[in-house]
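Coming up is one lone chain in structure tokens, specifically the form predicted on its own.
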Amino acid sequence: MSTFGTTRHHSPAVQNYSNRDRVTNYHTALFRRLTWDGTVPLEIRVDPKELPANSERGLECYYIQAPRVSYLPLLMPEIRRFFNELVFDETAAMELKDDEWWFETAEGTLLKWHWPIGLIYDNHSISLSTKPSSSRSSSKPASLRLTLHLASPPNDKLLLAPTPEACKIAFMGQLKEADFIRWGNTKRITGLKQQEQDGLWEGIKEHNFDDYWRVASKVTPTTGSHRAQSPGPPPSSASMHTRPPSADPAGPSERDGAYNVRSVPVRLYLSDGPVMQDLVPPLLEDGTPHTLRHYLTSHLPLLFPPQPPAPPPSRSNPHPRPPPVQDLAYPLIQGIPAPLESEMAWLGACLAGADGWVNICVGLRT
């Protein structure tokens, strides 16, 4: 999964519209499924200074393969059950208060409850890219090591209570903000029935792809019909998720297309730096697709230098190419080093998080 089919091709050939749309919808569903099924390894260890007396010290570490789209508060019942049953004695387990538990990385970085687990993992990965080579392993980190504290949470820095309900409220707020950035209003989200809105969170909570996308397909843009042609999927693959009404054989509605949104909801994460957010139109002023390279070059020109012009043609070189540019960083989206030719509109439709945002973590090349 190292490359994406993200470039639009305007072919003069007359093509079957409904078949083209079915192929496009299949590829969209495929990337959404791959994103949804992504997991990250977590190693959770109780702070040894906070272990209650009579705890089983040989088992104070818990390992879990967590869904990227999930959130730490949703993992707490499973984590609590493990430690209560195998580590803490019965008396200590009754005295501990769940609302006082909090996490930080092994390096001492406080974790944000309202960030998706995948974003926490990616942000930690890029922070390692800034460390001296002597302090980093030659291979990529296999797991994110977390320290679980059992008391004295820094509530002034956590921002949110460590509860699923507080996380749900933050999640729905992110969805509405993304909806407004895309369409200029929140009618698509607020127009959903309460049961449907709750169903979005239930899909995250239960990690149910079909339940989530049954509703999310009503508010998420389609990738449009201007895609490159490729062999169609087998008939059984067309049901990878419940397709929105706009994805029937008649073709997607243009107004629902990813290239017709006002802006793509994008956030840019730098190691130990502020989170950057800006309006990202799907198309440039000349009508060409807004690519990831153009976006990063305009925001981080020192890390992603602009492409210099090609030298003038000569007899020996009638078709000169621009000199190569060495990027000093790389973009990480959903745990994948994304190709810089990826189009922002496509990323917004296929690789956005469950909250509707395209989270781009920028790591430094070594």
Second form
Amino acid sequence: MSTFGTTRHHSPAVQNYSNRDRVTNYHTALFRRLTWDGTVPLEIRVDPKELPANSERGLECYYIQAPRVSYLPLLMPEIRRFFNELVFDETAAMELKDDEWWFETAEGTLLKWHWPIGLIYDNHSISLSTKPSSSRSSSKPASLRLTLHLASPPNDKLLLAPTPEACKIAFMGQLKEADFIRWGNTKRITGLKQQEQDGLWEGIKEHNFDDYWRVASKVTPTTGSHRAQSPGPPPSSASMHTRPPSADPAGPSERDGAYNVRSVPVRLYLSDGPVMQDLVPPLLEDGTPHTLRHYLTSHLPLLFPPQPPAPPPSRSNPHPRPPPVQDLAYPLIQGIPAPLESEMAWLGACLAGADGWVNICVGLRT
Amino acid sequence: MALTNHHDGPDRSLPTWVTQDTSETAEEALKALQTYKKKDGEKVIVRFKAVGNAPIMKQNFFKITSSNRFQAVIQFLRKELGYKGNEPLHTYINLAFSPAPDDTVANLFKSFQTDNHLIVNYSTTAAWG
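We have the form predicted on its own; now please give the form predicted in complex with the partner chain.
All chains and molecules follow, beginning with the one already shown.
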């Protein structure tokens, strides 16, 4: 980038600005990389009642560490190979139709084909948080236990065909919806060449960060604006690492900035319950960044009570603090209990899934 | 950095503010959750607009209960048009994108309404898919 090696012509002010931008870009790339590299452990067991005759019973469980940004239909070839080679006998393997396979959690929740795997996992975590702790401690394995059914899929509830093609169409739909939320149109996505659009999906399929972000950086907001970012480690840590060159935003411009979108694509998931979606402006009316706390307090005030104002200052207490309020819940984003000071715009640029959406799963502090 | 363990399982140690527990808090939290799970019977206006060669509807405004999923809107539209399950019908919001079938009408309305209508375009061929 031109900010390197051309300092001779720069005024000190400009140089400071680009240093700060560089740190910001570094953090953006880092969090995008962490989000991309996040994986979850799955334990997949064929429903014992459906195991075909002559199956190898001792092996009917398959373990996989699956990328959060991936989808169940993309894991199917690997899962099928395992069961066909090691569990089912040849005749059974020939007769089984994998377009009739479908998944449930061990608790009996149907898994949708078009939900990112990380969302399925987090949604399950928050569902456990509402169960009495006695049952939770016994069902507290790190892996998400799934039951694989081999026949009679409840298609009316699964909604989509279990194919990678159907999943890709749903993914592109989500990407466009996110684009529309951000900018009021889908020009950024529709402006991509067909090859680039396919490249996004290929990047997910192959779990290739560089392939995905080569295209995604053209449609995802940048964080290179002058505003403070959250959360930010001290700048000195930036020099200790080299950032992946492929993740460099192509010159952050104010127009594409995370704080200039109309709204941030956010969905709020409650345990076993409704999914809420609304317009989430990056800044509040007073111009301050819209924080996760503000968002949660305005949507779920019973779980995240508003903070009362601080009492008036007195001589004995010149800097009074507001009385503490206890939140009854916590937000999980990409598996992280997210700090409530996080800014929604920053979350949209750095912790969104590959489909452009920030999924916030709300767990109960029971 | 504390955030690097984001791929761990649910048994990772959460910050203390997450795990502090009292049974009273738990009860209150569960009660709050139930409040948010209640569906209200609110209805919103959905306006269907044909695209391309798709048949035009005489009556194209409908009041639809907003807790319905978009899938229900698609099924309703198919019924109105007399379309069978295997005939292709593509649906879009604001001539721009196809929503997820499990998203609710309420959510789509809140995010994409135009003059108090949710505009659903339908087409027999893929248009903005």
